[in-house]
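Here we start with a single chain on its own, the form predicted alone, put down as structure tokens.
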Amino acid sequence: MTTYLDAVTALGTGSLHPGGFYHTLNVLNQVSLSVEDIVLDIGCGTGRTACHIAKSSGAYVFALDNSKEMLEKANYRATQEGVQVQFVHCDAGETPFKSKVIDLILIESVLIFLPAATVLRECNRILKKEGILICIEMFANKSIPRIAREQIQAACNLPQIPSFEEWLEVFHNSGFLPVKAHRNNFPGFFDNIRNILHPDPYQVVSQGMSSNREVSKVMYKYMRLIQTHKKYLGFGTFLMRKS
């Protein structure tokens, strides 16, 4: 049976998170990176953001994911773009990094699939003093009907869909203080148009992992649920500092 994450892996999309690559670029414009900085992209997928950071800032970039297939696609992208990114195959809650070595950690729509508190404690451990954590994560309004929440969780195999306030509490309990925390409406028509202006030339669609029909069915179910319950959903942009 093809799961949502299986479908995402098969499609090889570089920026499927809410807001897409357009939003990623806007967020990265809010931080200043140099060749002296060490950056970690957690749940890097096909490496689009990691490669962009390496190319645009010259920072030393690590990018980790627990999917070997995703990392193969990410390595292909880095080769095509001619950038140096160190890709790491591991779980986000138990990384191989020493304590207090990373300047900035970026997580795009990954925490919601994981035991968030465990991953954030690991982020706190490996970040330097007053290091920066950037997260882009979906949230659900507290008014969301129970059946809607259950349907979305089941479709994507999500352990939780926190509210915006609950996300802030998780960050706080994990040792982070907000620099900026912004609510965003779930992307609409014009947001999608803006992302069309940033096509992904290095998307690699898997062959043989599952039928196109299965992948399309899973993604259609996800998109239909999001559109149906869109008024109850949003995504947060969390720029946090290690306290």
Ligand SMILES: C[S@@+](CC[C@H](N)C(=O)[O-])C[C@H]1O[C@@H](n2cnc3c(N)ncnc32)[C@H](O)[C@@H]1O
Given for the second form:
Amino acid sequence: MTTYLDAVTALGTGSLHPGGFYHTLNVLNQVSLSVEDIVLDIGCGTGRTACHIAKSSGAYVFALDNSKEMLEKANYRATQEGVQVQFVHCDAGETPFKSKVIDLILIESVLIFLPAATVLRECNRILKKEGILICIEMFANKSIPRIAREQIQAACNLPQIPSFEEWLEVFHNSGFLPVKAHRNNFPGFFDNIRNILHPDPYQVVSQGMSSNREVSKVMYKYMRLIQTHKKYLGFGTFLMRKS
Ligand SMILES: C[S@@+](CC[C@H](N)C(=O)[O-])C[C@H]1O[C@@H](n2cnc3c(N)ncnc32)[C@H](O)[C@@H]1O
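Next, report the structure of the form predicted together with the named molecule; the form predicted alone has already been given.
Below, the chain from earlier opens the complete complex, with every other chain and molecule after it.
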């Protein structure tokens, strides 16, 4: 059975998170990074954010994912962009990094698919004292009908869809203090236009997948559900410090 993550992996979409690349650029404007910094992108997908950070800041960038196919596409992007990113194939909950070595961790639409507390415990272990954690994750308002929540969870294999407040609690319980936490509406017309102005030149669609019926079915179902229940959904941008 083709899952949502299988489908987006086959399509090789860059910036697979609510708000897209445009939102990532805005968020990254809020932190200053230099060649001295070590950055880790967890669940990097096709590596668009990781490559951008390496190129724009000169920081040393690691990017990890548990999908070899995603990492192949990310490697292709890095080569095309002529940037140095160290890609790591591993699980987000169990990384090969020593403790307290990373200055900034970025997680864009990954925690929602996973046991979030386990991944955050790992982030806490590998971040330096006062290190920064940035997360962009979808939330559902508490008023979302049970059936809608169940349909979205089933369509994307999500173990949870926390509310904005529940995300804050998970971060707090994992030892992170919010510096800024922002509720965002699900991308509307103008956000989509802004992202159209940032097309991804290095998207690699796996052979034959753009017309694959299973992939189309999964993506159609996902988009229809999100569109239908948009008023209950949003995404949080959480900029935090290790406490
Ligand atoms: C929705 S995509 C987001 C990709 C990327 N962060 C972005 O915004 O474009 C989720 C990513 O998390 C990765 N992922 C899922 N489970 C993982 C795990 N246990 N460990 C590491 N990566 C994982 C998937 O392979 C996928 O690349």
